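Shown here is one chain on its own, the form predicted on its own, set out as structure tokens.
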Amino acid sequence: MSKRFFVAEPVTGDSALLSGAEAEHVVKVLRGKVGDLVTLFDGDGAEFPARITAVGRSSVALAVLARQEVSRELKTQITLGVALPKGDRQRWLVEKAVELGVAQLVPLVTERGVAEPNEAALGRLRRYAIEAAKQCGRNRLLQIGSPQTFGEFARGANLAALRLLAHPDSTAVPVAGLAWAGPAADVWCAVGPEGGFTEEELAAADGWRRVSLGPRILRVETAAVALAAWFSLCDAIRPGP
């Protein structure tokens, strides 16, 4: 069982406090007691070995023993724009994106979308990102961006990045066949809803390359994770700068 805990406030001194769900996990799940050692992270890239100094009903106080700069990030910055699927499929999507090293996930508002990325949904996605980071050892959180239309997402992309649109039509090229400068280059990927992007939405894709992930029809979350997995693997096997 993981003994990594997320601290909402930046860890800057020699003490820290867990509250809410994180404290409840220590107290009720781990049965934590004074003297136990855990690891804290605040989402900014470092992790902090810490010792429990006090256990209350709704909070846990800790002494911070050290600051360790431990990066488990990709050299490539991957941004996924995704028309969210329904229900628990969102959680699976976020978990795998975190595990694969995606830097940012932006919910896309599309004409054929099936899930509304409202504030409650965004809050759930951010909680999923924290839980996944605790499990897989990342010290930087997957950033959940504000909902955007595909046009807004396309126009806001880094123009120097490799910009890919998962849209398997006759002009699409296999993603594995792309010439890619990586792993230092950014990658922006867009995945539409199960009904696909409309022609009006596709018109905003100036400068984006249409890619295919094979002859089978993939669900939204499968396509997004497949793209992330491909570039995560490329990042791992190519020499960095």
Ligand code: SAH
Second form
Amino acid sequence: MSKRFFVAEPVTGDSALLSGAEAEHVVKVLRGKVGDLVTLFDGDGAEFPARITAVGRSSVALAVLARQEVSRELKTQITLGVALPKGDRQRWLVEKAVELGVAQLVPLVTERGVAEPNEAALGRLRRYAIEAAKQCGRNRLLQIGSPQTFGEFARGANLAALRLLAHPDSTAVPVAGLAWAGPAADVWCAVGPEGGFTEEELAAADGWRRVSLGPRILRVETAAVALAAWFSLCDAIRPGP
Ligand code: SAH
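The form predicted on its own done, now the form predicted in complex with S-adenosyl-L-homocysteine:
Time for the whole complex; same chain goes first.
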């Protein structure tokens, strides 16, 4: 699984070119040489054994040896709407979401939110998603959606999906207690900011089930990862589609 590199352009022919951060990784970190074997992926589901044919200052050319459809995805489609925490905790959140097989992460714009999901922040999240996919062997990238309010997120959700709002109160049911069966379900989860969702935001949660993650107050990223971990691990015993 090591020496995996992400190619931004879809790999279609028998050659590929790495540039930017990926080329730098090959040249400066791994000291890649002509003839070295690596694995490429373009985020679209397949991986490609490849051999380095030329190493430039800021680009690396490769011969693509084969196309292999290797899925390390969940059957369950997990969409996580999260009010982003600050700084490094965003990186942790994205990394763990990728490792656990989350399909899509949507930054939620909430009244009590602390981090603004601007273009620069979204760019960083996408880069973290690539780094994590390289490391954990996923051939599909975690999709980072456009920032939305909880209302917009809720309206855009698949109504047939299991829709869960993480909320630490006594009316919430324990997530592990949800009866949940059937083939390859779609799960949408919403996690609020450190200050919690406001009453107005909660009012937009029509059709969403409030779930508890226990009697302790978790950090935003812990709550998001706990939910993703639950569905990720349950996926192994789900019937296929
Ligand atoms: N003071 C806030 C706590 C926010 S914690 C409040 O009372 O709402 C940040 C977010 O993490 C919450 O909005 C919720 O989505 C999630 N969360 C944290 N701990 C949780 C728990 N024990 N059960 C369910 N959700 C939790």
